[in-house]
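A single chain, nothing else alongside it, follows as structure tokens in the form predicted alone.
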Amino acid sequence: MTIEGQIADLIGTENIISRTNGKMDELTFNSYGVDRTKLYQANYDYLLFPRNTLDVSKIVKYAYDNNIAIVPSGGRTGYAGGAIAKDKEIVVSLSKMDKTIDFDPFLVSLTVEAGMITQNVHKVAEEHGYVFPVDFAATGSSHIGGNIATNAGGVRVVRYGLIRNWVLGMKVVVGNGEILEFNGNILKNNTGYDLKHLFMGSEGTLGIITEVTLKLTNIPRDTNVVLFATDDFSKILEVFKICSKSPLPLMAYEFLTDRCLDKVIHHLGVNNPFENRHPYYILVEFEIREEKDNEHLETLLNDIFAEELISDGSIAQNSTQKKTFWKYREGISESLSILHTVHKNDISLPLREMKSFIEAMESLLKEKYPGFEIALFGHVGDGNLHLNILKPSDMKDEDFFSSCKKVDPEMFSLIQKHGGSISAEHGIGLLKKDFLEFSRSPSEIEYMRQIKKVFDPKGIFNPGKVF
């Protein structure tokens, strides 16, 4: 029997589907196949569809008897190149995996399957009259299994976190096919190692996820969004300063560059912010309680004034403006990478060395790279940044990336020089794997590369990817 048929006993025929039975054409089977980088064809023959946990485990223990390789598919939204599928690997979509499965009022969290989109986690927490607070421009088509699998961060880390800080429990199914489960709808469990910890980040490379019980919270009674407009980088982490020592609760604290704004102005439509440029633009987010918050807003805005430290700034009037203001963040990636070539970097810094890294990143491109432009925004909040290299108009795509090989260990070198890390919140994948010296030691990559082998003895889960 041939290994369609012996999954398709497994799981159902309506289950599968392969690249020559015609159930899905061709540009669709190959998208499950890939991530959104542009540096790998997607080349694999089944793509699988389960619809749980035992469906999952079923899957895995025929890969494992049969030495086959499998890419848990998700989302497909990162630029690591962790869901690419490129030599002959099993495609394992949660996408069916996508049903609300509990809600608990009194620790008040919610347990999905893990093919979740991100947004409808965030419906059905609303439903019930909370919030699950990690949120970032892919909410509407990443899964919220492949946002654990990655820790994903988003806009709202320097509030709440990472989202390794909002999930209790978790069910996993591992190398072998054995079903795990960790915790659950407690909070205190202090019966030796918190296994689960280990699945969030590791880029499906120790099981898939399938299960995942998450904790919600209040949702805030309303928010303010300022837009500053400042002309030099270190006044951005002044403004952050004084946001930080504000009663006010920071929500999110952004920053982007006049060519990013310039970008989301002509792919987006949307109107310039202020009647004149400026080199740099924050967009920060408060919450507001109670009615003397909004006092308190207006004191921080005055000795922002004072201190001499933007040279515009425009509060949201309504709900539209709000929008309008955050549009500008959040159409950044969109707009580059519909109107150029790009090759991007996220990475971290402490926030102290950040102008003194933007500046090294910005000479070292002049002298040995003439022509790049770099595109700079992130959240400034967490020391994220986001370091988009945009291809010249009159160099060819091939010429470009080849000479990105050759810029990033250079820029990697200058992370490592500043204390930062090459990987903020989109992974390793496939991209950064033989960079990884630059933020882990030796000897933690031996420990990695051991931890692995305990979750997935065949090395069949995601091969290639960090490692």
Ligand SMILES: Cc1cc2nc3c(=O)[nH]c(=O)nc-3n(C[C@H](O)[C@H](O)[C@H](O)COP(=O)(O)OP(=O)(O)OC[C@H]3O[C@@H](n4cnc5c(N)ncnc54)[C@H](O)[C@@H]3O)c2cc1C
The other form holds:
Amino acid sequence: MTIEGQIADLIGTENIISRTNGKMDELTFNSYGVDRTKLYQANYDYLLFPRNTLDVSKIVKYAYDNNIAIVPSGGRTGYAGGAIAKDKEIVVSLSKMDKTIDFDPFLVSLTVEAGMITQNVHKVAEEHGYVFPVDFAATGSSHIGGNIATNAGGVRVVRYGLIRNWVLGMKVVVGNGEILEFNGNILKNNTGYDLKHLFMGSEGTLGIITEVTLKLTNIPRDTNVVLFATDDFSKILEVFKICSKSPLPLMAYEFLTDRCLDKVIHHLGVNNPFENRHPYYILVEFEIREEKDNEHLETLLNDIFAEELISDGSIAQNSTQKKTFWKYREGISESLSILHTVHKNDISLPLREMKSFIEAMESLLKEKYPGFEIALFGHVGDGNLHLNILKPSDMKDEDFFSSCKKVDPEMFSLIQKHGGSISAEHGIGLLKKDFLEFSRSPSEIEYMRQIKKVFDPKGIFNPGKVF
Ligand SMILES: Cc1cc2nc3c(=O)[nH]c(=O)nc-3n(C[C@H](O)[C@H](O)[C@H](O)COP(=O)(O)OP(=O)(O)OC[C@H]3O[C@@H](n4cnc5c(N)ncnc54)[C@H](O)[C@@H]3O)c2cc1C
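I would like to compare: after the form predicted alone, may I see the structure of the form predicted together with this ligand?
What follows is the whole complex; the chain from before opens it.
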């Protein structure tokens, strides 16, 4: 019997699509074998849609017995080349596993299947009167399982931390098809190693996450969004210090350069936020819990203006304006990728090193990319910068990417020198695997390899990704 026939026997004919069985057009089929890196071509023949954990287990057992490689696939919004099937792997998409399983009103936790789109997790949480606080611009397409497999961050990390902080339990299928259940609906469970943490950030190399239990929290009563303009990067850091000291809970602290704003205005047709243009903009969101917080906000703004850190500023007057301010920040990735071919770098630095790093980085970029457009933005409050090099229009794609590949090691060694990480939140995948040693020691990498062998003895999950 063919592979298609054998897998169809396990999970049903309707849940397997092959490149040649005519159930899906080629473009859509290929889109399940790539992510948002746009650097790799899909080259695979079978796309599987398990409906539950047992289906996943049957697929993995089959792959284990027949030495077939698997690419676990979420919403394919990744920026590290983790969900790429380019070497005839089988793609296992969790898209049909998107149901709510349970809500526990005592622990305030939500259990869902791992293929649920992140925005739907937000909706279900809100229906129960709570919030799931991990949020970023791709949540309309990403899966909660993919978020956990990449240990996603986003725009609220300064307040709530990475997704790791919000995962109480999970069900996974490991490399021989066995189903493991880690923790669940309890807060306290000191019974040895907490294995679920190994799967957060594992990028599909240890197993397939099929169900997750998430901690929810209270919905903020209200928020206030402020947009500042400033002329110097170091002032962004000074403003951050003042915001951190204020009794107001800081919900987000983001920045963008004027070039990023320009691309968003151009692509999304939004208005310029200020009368004049400025080199840098800061978007700050605060939680407003009670009337007194408005006084705190006023004091904070006075302090910032008194220290002459800001050239201009505006407080959102209503929810529409809040959304517009957020568009300036959240519209950047989309605007850049529609308008340009981009080489992205998602990096993190200790905040105290940020100023000297930026200075060194700027001179490196000037020397290595003379005349190239650079678009810099990011979750600066948690030390995360998104560095985007835009391809000059008269340069061939291959020349552009090969020159970026040559400069990357110099950039990474600068990051290493300043105690940072070559990947803040997007992961390693295929994109940065050659550079992992800039952030992890050879001995750490060897321990990771050994851990992979424990969960995936035949190396069938995402071979060639991460290391
Ligand atoms: C516009 C835009 C903005 C973004 N902003 C942010 C941001 O602010 N913060 C941030 O962290 N990321 C951001 N990202 C990157 C991306 O959205 C995240 O990495 C996201 O968590 C990926 O989820 P996904 O479901 O799309 O995963 P995919 O891209 O499908 O997969 C990512 C990795 O996880 C593995 N995987 C997927 N599902 C599973 C599963 N069920 N079990 C095991 N492994 C699995 C895949 O094999 C792959 O290695 C952004 C992306 C875009 C396009």
